[in-house]
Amino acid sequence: MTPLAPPATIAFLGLGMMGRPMAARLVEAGFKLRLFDISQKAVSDFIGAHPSALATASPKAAAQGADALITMLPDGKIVRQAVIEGRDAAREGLVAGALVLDMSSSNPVDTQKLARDLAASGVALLDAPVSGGVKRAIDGSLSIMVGGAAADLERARPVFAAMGRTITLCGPAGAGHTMKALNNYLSAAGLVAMCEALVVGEAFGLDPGTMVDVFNSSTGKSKATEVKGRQFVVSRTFAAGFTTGLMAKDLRTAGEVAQHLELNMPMLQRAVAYWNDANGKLGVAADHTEIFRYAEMLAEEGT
């Protein structure tokens, strides 16, 4: 089928911290956007900056006349409400042959069910979560992990290309969301390891900035040390733009996948418990780099 190149019409649900810059990239690429968000202010602010976009009153209204529907929402349950089960759900406005691109971080098992339910209406689903944070959403260099049919990805590729630099087909429906959860498990584990190393080093008398520099020139180098070490942790600005609540949710998703597959993953289980507890101590809205503060709290409990 023909790729969805500009000026194809895209319905976009969810104008949060990531959704806003992603939607902006689509407008700038020449796509026609039909928007819905429960926050009227988020929609009006976006249209103020991008007057060609159209505000709508519901997911159904946004989906009407759209070639594809993008969801960028907090979790899979909210996605399902917006697309299928809620009042004026998007499926009521979608025509057969349309694509749904769930770019949220959803549970893969739920994603598989959503794909089956949409297929019954002649609508294909691609789960396509992203990695890279707000900065890479703004410059259009996100990593996009896709689950679904290869032919559907080729149709959607121009849409994804407006938002991301690396687009990878990971497997069938649910594979993208599985990949995202596992990627964030690795990211979270690396961040905790760096923070604990910094706490121990500082207690010994080492300079934290020097420690990060040494990590980055040694085998301890990771995305956490390269991107988050000096900029957000050593500086104590804690402003990476991704919350502890969302990180804890993604880790729970990874744990649920392992449990669904009846796999015993002790480190993953401990990571889930660690971030869930940190979530309670720091608050769901805390930046995920504030896990350093949680590491400090735990260290003080041991003294």
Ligand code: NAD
Contents of the next structure:
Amino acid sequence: MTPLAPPATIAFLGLGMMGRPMAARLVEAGFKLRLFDISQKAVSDFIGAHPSALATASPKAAAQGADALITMLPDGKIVRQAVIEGRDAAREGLVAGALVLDMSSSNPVDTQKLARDLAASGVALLDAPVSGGVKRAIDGSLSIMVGGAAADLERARPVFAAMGRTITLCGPAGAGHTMKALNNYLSAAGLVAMCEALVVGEAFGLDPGTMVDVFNSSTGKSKATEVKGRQFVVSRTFAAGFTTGLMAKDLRTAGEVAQHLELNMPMLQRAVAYWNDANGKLGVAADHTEIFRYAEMLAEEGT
Ligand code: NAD
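Mind pulling up the form predicted in complex with this ligand next to the form predicted on its own we just looked at?
Starting with the chain above, the whole complex follows.
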């Protein structure tokens, strides 16, 4: 099968914090885009900046004539609605031989079912969630974790290469989504550990900025200390561009995978409960770095 090189046509569903810059990279690489988002503003803003892209009225209309369909939607349930189950779903517009690339962070058990259902229409699915956040979506250096067939990845490689720098085939359908949920478990755990350390240190009289600098030159260094510590937590700007709601969803996914495999993971279960409760207190739309405020709230409750 020939690789999907520009000017191949790509249907793109979901122009949010991540979808917008990812779709922009595709336009800049020379792909033709057919767009759909339930937010008309998201679509019109994008077309204002990239007039060659085409707005469509439904997932089905976006999929018509497309060589590949990318979903960058909040979760796997919404992906399933848009691709298969909803009104004017994308599958109705896709031709046999088209590729679906679910780049959202979806639940891998749902993904395995979606792959089977699409295969019945001659459409292959790759799960290809991303890591790196808005900043790396803008500069096209995302880490892309792929689940599915190696031959399908080779077809999709030019599309992924326009958006990411590291493209890793993790295994069969669902492997990319499993990898992503587990990655975000580590990311969330590191962030909470840093926030708790900052709250304790500050109460003892340490300067939080100095603490982050020391972590970054010591063994406590992590992505949280390096790219979120001073930037979003110590500054209290809380503007990393990834919500508490989405992080809690990723942790629940990791917990559900462990449960599906009947594995007892006490730290992971604790992390799921912690982020779910934080969601309730901070609101799902809060930036995930506001977990620092939640750590402060818990600290105030005392021992
Ligand atoms: P977002 O909420 O900013 O964007 C989601 C977009 O999907 C919105 O524009 C919304 O209008 C649209 N949408 C919702 N339902 C729809 C439907 N049925 N049909 C069409 N469009 C629909 O979310 P985001 O931060 O861009 O995240 C998207 C996915 O990427 C999530 O799965 C998230 O977990 C994952 N992710 C996010 C980040 C990040 O830093 N924000 C990083 C890595 C992965």
